[in-house]
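Below sits a lone chain in structure tokens, taken as the form predicted together with uridine 5'-triphosphate (UTP).
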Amino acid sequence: MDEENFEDVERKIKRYNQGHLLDYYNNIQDENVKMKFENQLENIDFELIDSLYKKTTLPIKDENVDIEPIDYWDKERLGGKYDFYEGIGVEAIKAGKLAAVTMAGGQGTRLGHKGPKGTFDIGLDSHKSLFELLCDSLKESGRKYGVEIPWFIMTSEENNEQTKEFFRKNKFFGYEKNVHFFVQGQLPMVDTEGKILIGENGLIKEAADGHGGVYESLVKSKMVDKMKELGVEWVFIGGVDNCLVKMVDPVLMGLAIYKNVTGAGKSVVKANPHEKVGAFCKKNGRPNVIEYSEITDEMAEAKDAAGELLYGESHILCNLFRIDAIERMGSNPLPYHSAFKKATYIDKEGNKIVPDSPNAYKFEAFLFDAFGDLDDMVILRVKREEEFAPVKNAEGVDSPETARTLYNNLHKHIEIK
């Protein structure tokens, strides 16, 4: 960076109280290190950490949101539609239309596991890992459909290199060609008094920007235009945890096209009114997910004539998109939302520090607070025991062992077939 640049840089960081990175930053030996966190200070937007610390302690409450529930189909009962919505997915399959993405930048903290979550062995008889079995699945939907479907993953500074490792010592599963990485967008995080914290590797610590960072990522790192070259015109975006997930969805996108809508999501029914996951519903007028920390009980409750819950398609990370509604979410900045995590640092004096509770906020974008940008989204249902099998936690619910026993219950059905 240049003297003039620098200057600007300095004032910026006095301005928003993080004297203490120039403090640090003048006493840096190492001159590699000293470049890459010059580099951070030159790229960090102070004023957007300052304005996002002082909202953590403001009450996140959205007054004047109009909220309702969505229509949705019910994969299950599209009776003599199906097969034409399937006819027009297939169409469009087999012209080369469809690519996936899988957001593998988050850090698995409820799993635990050393290393990126997609290498993560949940304890099948063949001890693939969340990786193979996604690349199974593209594998086989590619035969079936004669096309080879581009595999874009989504990756953080974090866990990039091991990744690609991963995938390279795997010989990429046979799938090497149509696989593309790109890497997530990352955000300062910062101690209880709003101050920027060091990381242990003598850098400033900044977290992935959260699974909304998708959209963004996708434009700059250019992956859009890939796409297009590509002949790509839907894009299926995914999670890396739910090993049933089903990327190639002949259904979903037929109906999507046909109903000219310019984005289209999964769904499974809630467990219970009170199940903790997000919905899908209508925010003033638009598409949108309501978390289940936002609804009141009595909207949970709430039942059709049908009797069917009005708030209980559950939100599962399984979204189709157009590539332009893409490109479009991604050039719309989201908002950040914060979540207070146990953050291993250094402090003032040089010295280590690895909390046993909460210490930092790290901030953290939504996928679905994009949706407000689309006009409509078809909503599907679909059968959980077919598709969704997340792992997140270590034991319990949404565990290795019920995804297992969800993976091998859905295989052994398919092979019984």
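Switch from the form predicted together with uridine 5'-triphosphate (UTP) to the form predicted alone and give that structure.
Chain alone follows, minus partners and molecules.
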């Protein structure tokens, strides 16, 4: 950073009461660390961080939001229309108009796994990782439709190198020409007084900006441009931890194309009215997701004339977007939500502090906050046992054991067919 730029950064640091960062910077002995720290300082939006911290100190306001159920299509009840929508989707897929994005920025810490979550082995006889299971699905679809579907993988600063090394070690599972990596955005973490923290590595402590950052990351990394070069018009976005995720679904794609919408999402019926999942809905007439913490018992239990839950369509992080919608959503930053977390850090005396309770705020955006930018959205209900087997917890619900059972049951059923 040249002297003029550094002086500008220095003024911002002082203006937003982050002077401890300059003190720390001036005492760094390792030139390599100092250069990285300087680069971080140059890229921090101090005004944004200041405003996000101030929001954590304000009482939560009751928003005047009109929430109502959203229409959906049940994949199993499309009848004669199933083949019609599927045909439209197949034609687009064969023409190379689909790309797949996997959000894989997390670590497998909660699973007791050291390394990126996508490298986790859920315990199948094949010992295939989540990454390989997803890749198998893409390759199978490619063979079925006679096309190679480009796969874009969003990593994080924390696991980017490990992820790339894992793919290199496994020879990209035979899919090397079609794999493209890009890195998720990050934001500094702050303490309860709004001071930006220093991490154990001697750099500013940052955390990934949530799955809602995927749009902006796709745009900033030029991956959207890459997709356009490849002739892509539609992009599926899903998480790495769902071993049954169906990234290539001609019915979903055909519905979206025929209904002339720029976004679509998959849902599964809630296991029960109070399952802790977000549910598709409309907020002020626009597609959105209502969090389980936002919904009243009365709304959660409400049913329609057919006995179906009015807010029973769980958002399972399986969404399809037209590429121009991603460009638009990626150009307008989403609102950030704060989460109070435990964060190990280095204090001003240079001591490592390991907290026993939450002590810092991280800021993240949610992917579904962008749904309100869409004019309309197709919601396709699918079967949980066929498309949703997340691996989130070490044991119990949504664990390797439950995912493994669902995976094995589905593939036994397919073999019998």
